[in-house]
Amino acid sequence: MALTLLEKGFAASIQDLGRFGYQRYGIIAGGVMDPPSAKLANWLVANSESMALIEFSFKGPSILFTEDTLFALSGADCRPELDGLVIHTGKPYFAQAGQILVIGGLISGSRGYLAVSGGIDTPEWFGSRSTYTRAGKGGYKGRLLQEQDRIPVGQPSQLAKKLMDGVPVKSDLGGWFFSLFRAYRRIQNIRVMPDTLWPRFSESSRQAFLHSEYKITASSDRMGCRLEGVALSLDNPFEMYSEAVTNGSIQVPRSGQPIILMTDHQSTGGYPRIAQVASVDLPLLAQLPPNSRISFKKITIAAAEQLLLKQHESLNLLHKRIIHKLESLIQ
């Protein structure tokens, strides 16, 4: 089985949850942007959560299914087409051999995924299929998604093969679909955990770190979200040699406008950290689009902990509701 790319989009590629295990030889974890929209798009075409899949900014691809598919779309919001007729996120749809979807540009958030049943098939690097572009590694040949791009799919599980073979999924539906429900469009509060250095920074700019809006630029990527805002300084300026950094690091270089690093950080860094993003609201925070506003929130260790272990059984009820539902479909 396979896809065919006709238009590439923006930034398409493929993703998974990540390569792990392999940063202290210098190679990233990458992986999905926004798990929580991934494992959304995989659940609702009955594969497991890991599978690969496509990721998309600000414009999704168009797609030529060559064979019968079963195929979801989440994260952000857009306004899809399969054969010129709209369809939505948060439900699966059947595709017949030879039909068409056209994703178009996003409405809402930076981040969209297409998972197909099956999951994207190509070979895994380091345990991982997902795209490493630096690397030229994983994913698709290692690079963005490209025209005419054949992009091999995995088996169906049993489940999907017996929603492909139900009328139900080749039809409306109905209202129904799943969602994270969330909002892109006002005033993020990001939590966050003062880093070891924090004690390091001039009182003012704690401060100002806490108490006032950060722009997100045009800049940001998958590496890094840079901010633009009230300029950052130490109280006494030294030099650092590169230490362990990770997803949600927040780093200020010389400039003093903080960077964020995200999925694609590298696993070392040398501008002295200010705090650390909570692990729950790094899905979020990579939905926002360039210009969007977003201040800071201090929240202890232990609040962080539990708010990931509050997120993560919302997740695990979506799941189960999920199967329900596509069980529900074929009885």
The other form holds:
Amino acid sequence: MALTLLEKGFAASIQDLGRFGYQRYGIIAGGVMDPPSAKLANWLVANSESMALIEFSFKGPSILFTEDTLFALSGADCRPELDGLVIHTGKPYFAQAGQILVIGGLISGSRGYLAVSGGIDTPEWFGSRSTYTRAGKGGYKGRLLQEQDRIPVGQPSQLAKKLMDGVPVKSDLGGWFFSLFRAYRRIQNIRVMPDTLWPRFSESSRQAFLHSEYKITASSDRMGCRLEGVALSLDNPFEMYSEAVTNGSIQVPRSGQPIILMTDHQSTGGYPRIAQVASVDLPLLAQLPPNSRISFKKITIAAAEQLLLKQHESLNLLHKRIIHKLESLIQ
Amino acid sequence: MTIEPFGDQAVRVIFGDQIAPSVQLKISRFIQLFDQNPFSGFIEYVPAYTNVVFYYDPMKVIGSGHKNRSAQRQVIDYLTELSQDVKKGSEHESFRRVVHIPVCYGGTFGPDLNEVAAAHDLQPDEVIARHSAPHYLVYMLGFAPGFPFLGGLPEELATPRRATPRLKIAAGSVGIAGKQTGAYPLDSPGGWQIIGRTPVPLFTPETNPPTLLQAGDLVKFDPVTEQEFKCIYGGCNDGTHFA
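Output the form predicted in complex with the partner chain next; the form predicted alone has already been displayed.
To see the whole picture, the full complex is given below, headed by that same chain.
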């Protein structure tokens, strides 16, 4: 099984939930920028959530299915077409061999996901298929996708096979759809926990950080979300030793303009950190396009953990509902 | 030892506030003990100069532990308890691995050697002799796969980074930045003063672990001629420079 890229879109790459256990060797964890959206796409095609899929930004790729395939799109909103017929995100579709999917530009949000039943089946590197461009490993030949790439697809699950064999109306598998109900347009409240270095920042910087707006700049990428707003400074500048950092660490380099570390961040960093983004809000942050405005709201670590657990539970519930729907189609 | 929260999915265990072999030794021993006794929900740890960050999955920690206590509290309690056991261990350094890394200093491989020498009123040969004399301690890997942060550079070789970083530094380049020395595993931009190059790969993607070095190793740089460099690079397989 395979699919062929006719147009590459923008920064399309193979990703899964990340490569863990190797940051101590200087190898990034990587993985999808918006895990809930990626899981949703996989669930819709009866895959396990950790299977590899295609992530794209701003403009999706166009794809030729060379075999009958069950597929689904999620994440950013777009107006995809299958052989010229309008289709939707958040729903599984059946493509016959020879059909062409045109994803096109993204309308709201900035990361989209295409999952196919069986998952993308490029070779694993240290337990993950996530693309690590800097090391030239993982994903498809360790790089972003290009036109004419022929991307291998794995064996569909039993449920996916039954869906492809048994459903009478082939292309659209049902009138229902699933979404994560997010809006990306208004000013977003991003919840943060003060870092232990918080007290070293000046009083006016701490106030500005919590009470002014920051703009996401166009130089943001999978490594970091670069912000523009009131410059932040330390009371007494000091040199830090490099140390491990994590997704959501908000670093403040000498320019005073904060950088939020995102999925492809280096495993270590040496800039002072003012705060940490609550994990529950990172997928949303990953979806905010350049020029989006955000404001920060302080919460406790205990509250952040509770929010994460709640998100986890509601995703589990969504997964159960999807499996139930898919199974009802073949009965 | 102190433990501080680091966001909602990690904690940082701090062993000291200065770069020192004794601090690194405590980190190594703590990690060794941890490897034998990981907790459920643990994802990975990353050691640095003075501390180690432990990453965990809060859902799994709570799922396998106490339902009513925060995952972070449970992780902190667990690591605190483990630290009691570490204190009982001995202070031996004998377990450290020594990795010899051949380096061809100067010339096209080390374009900044003369500048570094001039900055300290030394001859290039003296810089080479001093740089290749110590056993450097690997405190951490970061920045790029297999990039080692080494401690132990002689004070008289400490040199500030270049005013303008280079857009491309070749893989294997050995450099100095302030009191640090290290080597670039991959072609990358960078501002370190480049004094030589090693033919030995620091990033070995097909092996496990995928890097030549690990935190806690000792590194000895062995000067080699350009001829020897080419021989090792081309695979002469004489094994001379591998400990």
